[in-house]
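Heads up, the chain below is alone and in the form predicted on its own; it's given as C-alpha cells.
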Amino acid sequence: MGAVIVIDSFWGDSGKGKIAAWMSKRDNALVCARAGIGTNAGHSIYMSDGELIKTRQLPLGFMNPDTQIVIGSGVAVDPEVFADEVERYGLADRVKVDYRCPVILPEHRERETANAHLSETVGSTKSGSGAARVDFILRKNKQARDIDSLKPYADDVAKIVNEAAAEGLVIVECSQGTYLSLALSPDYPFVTSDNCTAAAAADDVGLNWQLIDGCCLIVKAVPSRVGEGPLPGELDPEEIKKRGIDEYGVVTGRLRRKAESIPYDMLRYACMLNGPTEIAVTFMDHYDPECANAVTPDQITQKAWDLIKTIEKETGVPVTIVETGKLFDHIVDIKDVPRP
C-alpha cells in the first residue's frame, strides 16, 4: 500500500496526531511512524470516556493495538518524556527507537531555559530539541544506541518502515507545521529547528520516496499560532474566548493565538511545498458550531460544505476528512459524498 505522510498546513496544533491515530485505525496501519524535531510539540486526543491521551514523543497511531509504533532517526529522543510516555500507555513492546536517534539530555533544556533570544524572540517551547539538534550537528551529541534506557527500544527503524511501506500501510505523523520550517518559512527566526514538510517527514523516517502512497495535508479551518510570529488576521484574545474557541499549547499550556480565516494564499504554497493528495480539514466546530460532534455526512452543515468547496477550489485537492470536535469519534470520511 505505501506509506501516507500527515503534514501540517500552516503553524501546527491542528490535530495531527488525531487524524494520523484515525487513519491507522480505519485502515489498520502496520506502522505509524513519528517524525518531527523533537519533544517539542504535543498531540492529544479526548476519549469518550474523558480520558486525555497526549504525547510529546511518541505518535499516537497507538491507538489501534495492530499498528507498530516508531521514532525515526531525525527526531530528537527525551529518555525521561519516552519512558514515562512508553509506561503510561503500556507500550514496551509496541515500540521502536532509531539506533541513530539525537538524544535530548537535561544539559540541553536547561541552555535552552537560559537562553533570552529563545523565551524572549522566538517564544520557543524550551524542550532542549533544538539545543540537542545543534550538538548531534557538530557530531558530539548521544545517540539512542548509547542510552541504557533507551537500548532496549534501539531499532534500524529506517528499515522496519521501508519493509512494512512495501507490504501494507504506514503512516507518517509529523510534528509542528509547514510555516514553522527553519528553511522554508519566511518568518524567520520565529520558527522551529529544521523543515517541516512532508519531504522532512519521509528524511526523518528514512522512508524511500517511491514507497511514498500519499500525503495528507492538515487544514485547521481556524489557524492558530503559538509563540511568536505573523498571524494573518489575528483574533483579539477576548475575542477568541468570547467565541467559545480558546485552545491552550499542549507543552506549555499557552493560550492559542487564533486567525480569522484561512490564507489561501500561504495554503497554496504550502501544496505547493507538501504536494497533498488528499486534506483533512479539522477544528470544523470552531468555524461552524452547528456541526459540533457530527460523526456523519448528513450533519455537516450548509456553512461547512462551504468551506470544504473553497478549500477544494482554491488548492485542487480534495478534501477527504473533516474533524468536527473533541472526541477521537468526531471525525467524518467524506472521500467519496457528493458536495451538496
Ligand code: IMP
Second form
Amino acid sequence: MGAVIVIDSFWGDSGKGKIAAWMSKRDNALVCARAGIGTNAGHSIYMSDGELIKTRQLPLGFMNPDTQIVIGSGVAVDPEVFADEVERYGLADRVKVDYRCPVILPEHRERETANAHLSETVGSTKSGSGAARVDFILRKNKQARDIDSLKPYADDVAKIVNEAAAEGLVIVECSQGTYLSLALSPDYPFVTSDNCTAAAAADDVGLNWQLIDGCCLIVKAVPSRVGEGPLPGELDPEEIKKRGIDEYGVVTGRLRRKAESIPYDMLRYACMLNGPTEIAVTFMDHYDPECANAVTPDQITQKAWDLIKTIEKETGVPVTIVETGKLFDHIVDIKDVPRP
Ligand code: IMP
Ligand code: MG
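With the form predicted on its own already on screen, would you show the form predicted together with ligand IMP?
Full assembly next; the chain just shown is listed first.
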C-alpha cells in the first residue's frame, strides 16, 4: 500500500484534518500520522449530532476507530494540549508520540506572546511552536522522552509509520499550508517556523520516500489566510460577512481573510513543490452556496463542476474529493464520476 500525504496548497485552514480523517475511514488506514509544525494548527469536524471535534495536536484520523494515531518527531508537542485532547476523545490506548519530539513548555508560549515582532508583524498564533523549535535547533529543548506525562506514549513513530506503510495504508496529515513554508514561501517573514510541503511532512514523521504512494493536495475553493502577509484578490471584511462565508480561526478566533478566487499561478507552483496525485476541493459551499451539504455527485451544481474542471485543466491533476459543508458527511467522492 504505502503512505498518502495530505497537504494544503495555500495558507491552511482548508479542512486537511477532516479530509485526512475521511480518507482514514474510507480506506481503513492502519495509521494516521500528524506532521507539520506544532499546536499552531487547528483541525475541526462537526458531527451530525452537533458535536464539534477540535484538535490542535492530534491528527483527526482517530475518527476511524481502527486507525492508530501518532505524532511524528518533527512536530512540537505541548504536553498540556496533548493530555487534554487524549482525555477528551478517549484515545490513551491508540496514540503514540515520537520520543524525539521537541516539547512546547509554558515559557515558549510566554516568549512568543511577549514578542512584538511575532504578535504584531507576523500575526503568529503564539502557540509556542516556533520558540520550541528555536530551542530545539539550539539543542537545549526537552524532548517527549524527558516529560513524565508523555513517557507512557513515547515510541519510535518513524518505525511505526514505515512498518505500517510497508503493510497497508498510512495517512500523513500535515498542518498549515504550502505558502506558510519557512523556506519555500515568497512571503517571509509572514510564514511559520518550518516548511509545510509533502517532502517536509514525510520528513516530519520519518517516512522513507520509497513508501510514499500519493499526495492529496487540498485546494480551498475560496482561499483564506489568517495573520499578516499578502493575499491576492483579498475581499473586504464586510463583503466576507455579506456572503456569509466568515470563518474564525480555531486557535486564535481571528476572522479569516478571504480571496476573491483561486490564484492559479500559485496553485501550479504548489503542485510543482508537492507533486500531488489527486486534489480535494474543500469549502465548495463557499464558492457556490447552491451545492451546500451535497453528498452525492448529482447534487453538485454545474457552477461547482466548472470550477472542478478549471482546477483540473490548470493543474493537470484529477480532483477526486469535494467537500460541500460543515458536517463530516458533507464530502463527495468524485474519482470516477464523468464531468458534466
Ligand atoms: P506561527 O506559526 O503561529 O508563529 O504563525 C506564523 C504565521 O502562520 C501566522 O500568519 C499564522 O496565522 C500562520 N499560521 C500558523 N499556523 C497556521 C495554521 O494552522 N493555519 C493557518 N495559518 C497558520
Ligand atoms: Mg518539519
